[in-house]
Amino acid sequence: MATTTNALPQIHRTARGFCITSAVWFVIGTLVGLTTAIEFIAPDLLGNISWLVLGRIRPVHTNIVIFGFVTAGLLSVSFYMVPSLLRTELYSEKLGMITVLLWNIAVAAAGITLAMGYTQGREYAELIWPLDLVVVLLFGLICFNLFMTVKQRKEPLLYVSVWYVLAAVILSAITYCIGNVIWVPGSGALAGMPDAIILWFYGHNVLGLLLTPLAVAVAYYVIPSASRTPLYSHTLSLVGFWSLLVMYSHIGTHHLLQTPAPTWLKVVSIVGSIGMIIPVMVVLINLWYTAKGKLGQIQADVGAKFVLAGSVIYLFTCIQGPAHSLPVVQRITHFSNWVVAHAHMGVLGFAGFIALGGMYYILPKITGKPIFSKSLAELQYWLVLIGMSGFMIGLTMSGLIQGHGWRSGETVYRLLPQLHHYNIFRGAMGVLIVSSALIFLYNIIRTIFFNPGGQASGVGKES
């Protein structure tokens, strides 16, 4: 049958599937975020309707965040960058399409069980066991068509970002399996401090083992790419992906400093959050270099700004993690809104804008078509960075004043009429992150099934 010139290549479906997944699961995120943001301006708003209480609706946000938006969209441009690099076809499209369908019914099982208080209380490790197990046996057939692209490569040399987003998949697949205790059916969890060291071994390696290497996976391939420059040293690109191993797997004890964990894995989680300034600044320099004169080039491509913006972010992420972990400045920052602020820099600003950039970037590669509106995605670069950078400034100047009125003997009822201003600050930015996942979703939909070509009214033609 003839093909069309509206008619969506018939590869590279896998790599579509996790786009549109992502754009989904974008909006939805984020809308639960903004009514968890509502709740803390206004908490009698909403009344006692059980599955918008705060406690059930903010680890549904975090999970549809991670691995419904920000992993999705990961996965996206890996299903696209992976075979391209290794000039081959993906192993199994049909295969990848099952894991596209079964990850959002997972995504949405996780979403309707937490809201109905099915939970395991464990902070990022909250599903329930029989989600567990279908979480396991995707990273599984994630694993397993990406290793058989590689087994049938024309390409003989595998390039740096093959090397990181096999390592995630892999990696992610084990931690997933430890730090959720998969092994002890209906609870998932220990006793103890066992339980809480295990718990955050996974819960900072979702970002560490997970997130970071498929987000530097992305960058070093449009980055280079956007900029029509060879990367600037392959053996720097090797450097930062072992130390990040070695230096991150560890580092999840720091969020325990005020608990009785054994003081030499205290030590040992500090010192490997210090260290992290290792992997995080051969990164940085091997893409920085890489652009270095070629800013003009990264800076029309709507997608590299996108992925350049979020290389930035990573090094604000890098500073404010490290100094967390030292117990002079957790004895301020811990349990406030510091840390809420960091994790929003992690999730949405670094890894979330290199996902969103990566998107873009492959869009018309995998569609065949260029983007609906570079305006559009203009605008949503805007709202998504002031937003996030609202949320980063705000949430971290609440949280020094909640340390410092502790740590003082302050009250928690009179500190709270201190943090209201910052609370509807905080609100604020969620709408303009809402409207940038609107707009976003928009793009995307538009783009795959509604843009003949881009061509009528100059909609969607490329500069």
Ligand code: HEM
Second form
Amino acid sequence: MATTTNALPQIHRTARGFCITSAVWFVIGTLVGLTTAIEFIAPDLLGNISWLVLGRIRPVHTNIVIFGFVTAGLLSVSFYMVPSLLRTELYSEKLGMITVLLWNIAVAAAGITLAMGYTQGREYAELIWPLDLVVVLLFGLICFNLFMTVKQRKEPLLYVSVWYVLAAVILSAITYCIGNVIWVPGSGALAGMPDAIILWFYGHNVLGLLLTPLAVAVAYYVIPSASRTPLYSHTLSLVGFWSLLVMYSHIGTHHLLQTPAPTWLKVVSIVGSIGMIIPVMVVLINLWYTAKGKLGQIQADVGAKFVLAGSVIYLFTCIQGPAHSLPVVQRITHFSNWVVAHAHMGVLGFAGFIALGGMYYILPKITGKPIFSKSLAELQYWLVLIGMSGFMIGLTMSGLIQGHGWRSGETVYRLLPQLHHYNIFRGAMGVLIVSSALIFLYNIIRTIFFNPGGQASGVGKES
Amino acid sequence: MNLKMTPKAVIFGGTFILAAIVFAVVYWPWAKRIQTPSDIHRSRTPAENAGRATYIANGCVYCHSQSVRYLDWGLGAERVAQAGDYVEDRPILLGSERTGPDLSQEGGEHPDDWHVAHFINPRFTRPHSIMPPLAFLGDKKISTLIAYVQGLGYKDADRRMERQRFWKEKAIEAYEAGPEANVKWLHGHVPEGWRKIPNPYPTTEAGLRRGRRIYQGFCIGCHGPVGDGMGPAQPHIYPPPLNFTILKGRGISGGILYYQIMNGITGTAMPYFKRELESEKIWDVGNYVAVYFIGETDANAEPRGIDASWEP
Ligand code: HEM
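So the form predicted alone is up there; where is the form predicted together with ligand HEM?
Full complex below, order starting with the chain above.
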């Protein structure tokens, strides 16, 4: 497609739609997160406003960043990448646009209902039943659109990214139904310990069968493409893919090691958590060997740079993960800010970075124009990298203070003053992350809507 | 390896793996679940269930666990969680963070009036708290929330609540009989040995400074900045926080102060501090109260034993 005017190409509308969706919710989600950080520092600042109270806006924050920002961003790249890798067009851009619209309605409705106190109270499965149905419908629409795209493909071979995207959308649709106990509309829960087990099966697989495979798919697409090299090994791709499905999906009980869950189940989850080293290292070896000697090319493209950084953070997250799946470590870290640090490193540092990088990478391809400002993108890279790392280091320190303090008999209350400064530091790092989100939104909007093309220095890469 | 990755292989292979895993790690634990309630379990009352709904709606679960571990020390550590405690919980509220303390055994830890003050604004009873203020809930929801919280721990909680109610009646009676009778009642329950013990350590500048710091972090919301019992929690607490000045000339001793601070006064909002304050801190804050608010201290009076090595 050749576009020389301001007009946007008809195709890739869905990818653009999800890209804008992701950018908008990135700003809103992190602003809500910053509000929670401020409430940790000054709990009376926002007075007695029911819908801003910490317990209400915390799930607003997590749901918006996970579904509104990261998942939407990764879907944006997927909706470009899958057809392009199959040398065809998306089956239906119209259906895609309906999906985008409904996705935004669902995320907004999730935020509003949670702020109003309509929640099922199960971490990561908070949404009330009608919204659960909308989410399932959305996954269904996405599956349908992508399956039909696969069906009409002109390229007989499926590239590894396509496997991951297909597996992610279909398996997430299934785990969403199971984890939200969708056959019990009222409470959306089982009774007793099985509820905790099914909840963490699901909570864990939001990461393991949704964010991780989508992010890995994007990395598998961007790294070889940016370094203009074929993928290092097909065999490693296969091993990584199947071992991810087998390992990641069964270890949710490592969130429940200190509860009265069945011991055999805990043992299984610990062993599987250590085993996670296989799918993680296999993917990273495959990606990094592909990039070997091509770091210059990757460095030159800000999108690819984000993706490579995301892959490095994936390694850190997945060294930490198996480590704190060990009971000896979890005795100190469980219930503390350490886990919050890990969660942000995984969701923002790994999946979020790859979503951002993927969107920057495909932006010229889905708009036919260069990125509005490469230097703003570079600035954003450093803001979010420093913000995320600082956040992670600060919360790890405060988590260790909590964990060691509790272990040696300090009460929760006694430790609060010692955590105060770390909470302030977290707020400051949050400001960097929100700034980076604002820059991203500005850059995306300028590129898509107010960029006549060819104005920025970068060469518009057209597919 | 030349396994052919067709769409069918991905979709059916993936779904098959997931189905096998769901069977093994979700269905099987459910089929084998423990359905017998534990020894302390009982069903919740309608008021408690209403309070639980408020607890869920306002996201208390993000800051409070309800899952005591064998390695815990704090609130509730006397009883480690069992699967039978949760058989009726839908959803289960184990929690994943301890920004605030575990609440599994919160029932009967404090009387209701402490909770009223604490929920309206946690800083009223706990000056360093970062828990959100909940006054927006209104009296009705706060009272069902309290019903829920006071039932946490089931039968153990019920026993503690019975004790709270028994002593609450006595404390109110004593308070309403006037300061003389109230002080007599308060001290009458301090074991005799403790009553006779003076504070064995001398008053020092450093000790008073430490005492003030403890007072500001733990006591000021109730007993007030000048020790007259007029802290911000006062309107919600009955019998109201003690006005320390009434203790002057009524047989107060370092031992009484120490014992009351350590052990709390069940039935009144006065909490125990044995978990939060080590011995030196209790002597220090007691002496701070004695010197500044009561205006009479027995610090370093006889009998005090052999002087401790650090004494000047
Ligand atoms: C090898 C891989 C990993 C392992 C073994 C692992 C292990 C764990 C464990 C054991 C916990 C619970 C800690 C506790 O409660 O004490 C946890 C929490 C968490 N992990 Fe991971 N992790 C891994 C990778 C990731 C990745 C890649 C992400 C993000 C995409 C992630 C996101 C999270 C989140 C959000 C939580 C917090 C859950 C909560 O709210 O309690 N993890 N992880």
